[in-house]
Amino acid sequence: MPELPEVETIVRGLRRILIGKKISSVRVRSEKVLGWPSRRFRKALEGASIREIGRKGKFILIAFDRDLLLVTHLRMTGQFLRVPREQAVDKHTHVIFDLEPGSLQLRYRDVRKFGRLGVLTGEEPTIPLLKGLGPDALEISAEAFFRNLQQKKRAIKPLLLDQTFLSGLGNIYVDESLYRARIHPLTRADALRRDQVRELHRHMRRILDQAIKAKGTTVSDYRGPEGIVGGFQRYLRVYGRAGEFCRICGSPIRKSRVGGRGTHTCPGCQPLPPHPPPPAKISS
């Protein structure tokens, strides 16, 4: 699933190619990915011009004139690709936007059809998912991060994955951040010392910034708007490296399950806390 760096990379790429463009026509090949009926979706966007493109957590927000907002969550395999109109359309392309001026298209492609595109008008309330998002992982201060963690008795990894607590992080960057801060994913959030939280915050911000500069992490389907893969996978230290040796202590990286998610840790650098919180479980 695209996380904050991938979504931010997509947003920056879309800004360069879409601001000021008009949607001349919309073709919906699969209504499953829409939050609206396809006819209403097309009618709302055809003839509308793109004014701004932003991000909130893992959501992409494309603002049009006419007081319209296209809200997209890519989920597991969603992609926005800019391609020439004459390029063949594959079976996984579900929405096609013809752009003016020029002879290009923006295509929404999604192998598993888990992603969603929906349009909001000025007459509609903000969708609950956006209202319920926690502070952005790139924007929260170290002090606010510490205060928020002190109020939670949950294991740190499932908490960091909870988008209502902190928005933008996913499995890759949580595993990498906890490893570099030397914190076990089952450590209870309110048991972390201020200095540990400061280190976690520093590493989290640094990793996200580095991943954005590398245009994200591609481990399977992620591509930028121009079809370019990310490059941060070359710098991963634990994620996807089960059985390989830790670059710090030499211990073999382990993969387990924490809060139902595949989790990569180094047993040498991230010792299990003496009293892990009861709700989370770990298994080999």
Contents of the next structure:
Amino acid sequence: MPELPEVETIVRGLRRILIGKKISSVRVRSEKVLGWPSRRFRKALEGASIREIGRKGKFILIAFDRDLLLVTHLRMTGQFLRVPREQAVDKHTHVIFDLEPGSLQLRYRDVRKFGRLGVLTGEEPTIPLLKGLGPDALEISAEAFFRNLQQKKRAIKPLLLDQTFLSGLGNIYVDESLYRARIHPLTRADALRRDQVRELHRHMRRILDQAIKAKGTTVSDYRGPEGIVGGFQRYLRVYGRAGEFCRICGSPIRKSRVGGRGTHTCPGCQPLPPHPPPPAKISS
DNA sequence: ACTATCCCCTGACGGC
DNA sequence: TGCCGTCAGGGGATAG
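Requested next: the structure of the form predicted together with the DNA (the form predicted alone having been shown above).
The next block holds the full complex; its first chain is the one shown before.
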């Protein structure tokens, strides 16, 4: 669910809710989302005060005093929700944080339980997962982007989804960015001309910025921590619009599968690349 | 260095 | 109404 703009929106919401607060108690209803026994998790966090909150790619990082870091990835359906203590707990809520001062709780809810929460202490090396992240989609320069793409033979779409190459993009924003830049998802990365990459970079930035302003895209169940839905779905041009007509050329938007992911393109605006995809496989 | 496929889970939706 | 297959915004493991 959440890609860079949604994660950024969540981070901003969490700042409003959590900065200056202390975790007075933690209740774990499903250990699965922690990845290790809940004792250590609770022991580390109970009594800790929130210092600052940020993100790295799609990871959310909550820094506490005592050199403590809460690292979270929401994957498909994870949500942080600010709720009054007395509100009923639904079956998909897996971790509950009591906040002090006040009478609010922060709850971690996750229908599919793909998301994970973990704590790191200062001395522990940052997990390889975080270190292996590629540059943030909002921070990379057009030049560096071009240089990096030149070194890759893979198709552009799976490459943009690869968080070790570039972090932050997911399926929605990749499809939207490629459409706006008029690039077919199967185009080899190193076949992209400098001007095409510049366009892609520009549209990617613009879309991400606009999506953050709109507080994200709500396709089905994304909510910010204060319960608000995003507004960027109004601006989607291809994602979820299969069969509808391209606003530029009128062709019907097509849905296909690229790298195992549902992929939306306009056949008029994004013609297949001359030398289709990368090497097919052993087909001799 | 890649690709493809399965898996983790639950829910929504379409066809019969 | 029920059953079944497919799909979903992410990403890790594994085999080829």
